[in-house]
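Just the one chain here, laid out as structure tokens, in the form predicted on its own.
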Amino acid sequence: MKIAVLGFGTVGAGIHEMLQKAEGLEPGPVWVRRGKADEAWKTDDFDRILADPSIDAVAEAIGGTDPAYGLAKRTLESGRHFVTANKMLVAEYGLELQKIADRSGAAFLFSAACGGGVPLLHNLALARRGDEIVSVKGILNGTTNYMLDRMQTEGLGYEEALKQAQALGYAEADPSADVSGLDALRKIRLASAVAFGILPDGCLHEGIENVSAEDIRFYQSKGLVLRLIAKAARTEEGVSAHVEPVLFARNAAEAAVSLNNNLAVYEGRFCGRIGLSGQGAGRYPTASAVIRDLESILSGARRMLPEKTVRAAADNGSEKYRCYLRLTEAFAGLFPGAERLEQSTADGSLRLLTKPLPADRMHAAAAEIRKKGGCISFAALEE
């Protein structure tokens, strides 16, 4: 099977390199931006790819939705298979692209879009055939895990940890999608779609931008380790889906995930709890997931999304948990019955341990406090 690659950045170059040795796969042309075709095997003319009958599939590693969406649509309409590592593309247009693939008979696979080299989506697609997936969660963003790990093992502050992550290439110059939790949220939405057949909208995400070195020291004094966790689970109303900082006991599996590694866990009704760990990003881990999808096509795989997958509003009112808070004291009344832990921190804030709260209420309270000019940092307690 001959493969054209879209993009020649970090991941695209890795895919092209791995295709040279992959059994049953043959490298084709690499599409690049206009003016970047500096080798005979590169082209900036996508029509050339579509006009070549020897090309069976296209692997996309451009990122974003423009021009990736248009190229994906044209690829599938031509009857060629399409494999992508682009979580933004699949989260926004995945259902539409799947319908096009169904009409043309082409494969549409995207396991590299969530977890990099960690085969979460691949395994969810296999597991759901004979089991009922109950929940999916994990550390799905290596940048934030690296930062939290350094803050907890080296005592770094947030800005110091971010600079170190950027210097090592783990964080982008604009790290907002990572540190806000948006990147992890996009991934858990895809995991929900593959596991449950529901692509949730209106999901919640709290990142790590408000976590201070003082917060970390306080959590450590309680024997707790902080991680940014993405969660999705079946509920009576559909599925919940959200991202937030979560506190674990020191002996928990999540607490042992160091540096920029990922840990993904799913639970099936019959199989129980299954954990997968490894590098969540990078040239070769992500490229290897793309190659895995291409090899799956050779074995007859055509889709990751269940038939009749739908969009639906996330139900984030079902799950309840206690939270540790640091907040402006004037807003303590929003959490009746909370236990007061420290009357005043270094910035004049108050620390509380709440009673069990629904996820949507906790996130809404944080948004209200910030809208009114107050400060808050919160972390859910895993119990």
The other form holds:
There are 2 protein chains.
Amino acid sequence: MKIAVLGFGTVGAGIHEMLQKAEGLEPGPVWVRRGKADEAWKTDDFDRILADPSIDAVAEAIGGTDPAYGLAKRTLESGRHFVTANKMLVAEYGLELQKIADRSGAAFLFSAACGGGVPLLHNLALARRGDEIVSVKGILNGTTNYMLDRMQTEGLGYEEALKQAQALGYAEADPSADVSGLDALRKIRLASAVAFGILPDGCLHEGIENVSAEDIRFYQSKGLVLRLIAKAARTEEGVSAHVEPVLFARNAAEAAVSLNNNLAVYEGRFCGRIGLSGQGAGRYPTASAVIRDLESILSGARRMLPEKTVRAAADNGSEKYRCYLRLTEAFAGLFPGAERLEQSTADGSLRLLTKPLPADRMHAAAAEIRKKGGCISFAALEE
Amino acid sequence: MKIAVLGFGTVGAGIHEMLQKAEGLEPGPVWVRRGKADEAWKTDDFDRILADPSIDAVAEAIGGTDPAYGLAKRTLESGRHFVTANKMLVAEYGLELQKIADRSGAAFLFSAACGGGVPLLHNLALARRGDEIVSVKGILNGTTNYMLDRMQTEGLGYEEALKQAQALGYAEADPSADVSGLDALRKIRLASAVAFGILPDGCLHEGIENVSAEDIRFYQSKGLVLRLIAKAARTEEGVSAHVEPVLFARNAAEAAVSLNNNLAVYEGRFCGRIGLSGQGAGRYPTASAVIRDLESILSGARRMLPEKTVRAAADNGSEKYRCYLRLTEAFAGLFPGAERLEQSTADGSLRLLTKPLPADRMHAAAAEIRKKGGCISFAALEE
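Starting from the form predicted on its own above, please write out the structure of the form predicted in complex with another copy of the chain.
Following is the full complex, with the preceding chain placed first.
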């Protein structure tokens, strides 16, 4: 099977390199932006790829939705298989692209868009057909895991941890998509689509920007380890989907995820809890996920989205958790029945442990407090 | 796709139940031993299954090699797909069954034979085609992990831990295959066949029978956690394959594997280290692995053994590790340069930390000491 690669950045170059050796796969031309085709095997003319009957599949690693969306559409309309590492593309246009693939009989796979090298989506897609998936959750952003790991093992503050992550190339110059939890949220939305056939909208994300070195010391004094967790689960109304800092016991598998590693755990009614870990980003881990998708096309795989997958508003009102809070004292009344723990020394704010409350209530309260000029840092308790 | 199930014990009944709901799969008759066909959908006549053209596949959960081998052969010769949870069958006859499957075009898959519900073999088979697998290792026996976990968290001795495991149904009345490491070795041999195309013979296994409560306390005093690890790796000469107790730092992923859970980790040149965890045994986890194999046949999968897989003697002379030893003092000279740590109180034996030595030297020394009436307990250091 001959594969054209779109994009020759970090991931695209990795895919092109791995194609040289992969069983049954063969590298075709690499598409690059206008004027960047500086080698005979590169082209900036997508029509040439579509006109070449020897090309069976296209692997996309451009990122963003323009021109990726147009090229994806044209690839699938031509009956060629399309594999992508692009979570924005799939979250935005995945359902539409699946319909085109269904019509033309082409494969549409996107393992690398969620969890990088961690084989989450592929396994979810297989498991859900014979089992009933109850939940999918995990550490899906390596940048923030690296930062939290440094904060907890070296006592670094948020800013220092961010600088270290940037120096190592784990965080971008503008880290906002990572540290706000948005990147992890995009990934868990795709996992939800694959596991439940529902691509949830209106999901909630709290990142790690409000986690201080003092918060970490407090959690450590309770024997707890902090991780940024993305979670999607079946509810009576549909699916929940949210991202927030979560506290684990020191002997939990999540606590053992160091540096920029990822860990995803899905739970099936029959199979129980299955954990999958590895590198969530980087040239070769991400490229290896693309290559696995291509190999599984060779074995006959055609889709990972269930038939009749729909978009629907997330239901974040059912699942409840207790949270540790540090907040401006004036807002303590928003959490009736919460246990008062200590007066935080640095800024005089309070620490509370709430009663179990729904995820949407917790996120809404945090938004309200910040809107009114107050401070809040929260972390859910895994129990 | 209609599936006949062979055997109606714990796993067979689980498969039959899951088939009622799995997408694209349909339960056929269940084959049981002569005289046990007490329901209309059971039969003790395998000819009836072969004579039924509506049956596309057979899922075997009898265990052992007789009559499983004969039934497997006849299934594959008839062109029907064959899926099994039977590690003895695959270790003994897998290469021969694969040849029959190749001739008839049928699928031959055996995910459930290694790791139970943990999707190790399926992922290895996919990964190895586009990557170069360097090693596969992990906690592949839930019984011994449960026992080691109890010994380390509750301070139980070996005998008490075994009794608890038996009371919970995790260990059999005759636990020797589990506690000797033989069960884990059988599984890692299958993983080696899938990852490297080499089914290794002459492998080494040290179990947990010689691990005392005092050993555990000593390891804990060094901040180390003990696990029984099966490992296969590429070497210059072929592949290594051995099982032994291994010591990990407290924050290692292996240390977080509690109770009777399993964790397998494979390392690829490109994908890096991928971890897979879950329940390694039990009705539904094992049945769910069989169902995943059947679903992947529906998507086009036909094999997990690489073409030209061979049997070959394991090469356990290349890989080296340091070991903690407790041994009868008279045999200390077998480990030149080893560091003397303490005189063990209970029986006056010595504790040593060896220099790095090859796995086959360590296992041979232990066999020699025991043959001569001495005692030894050893654990390799993960470094």
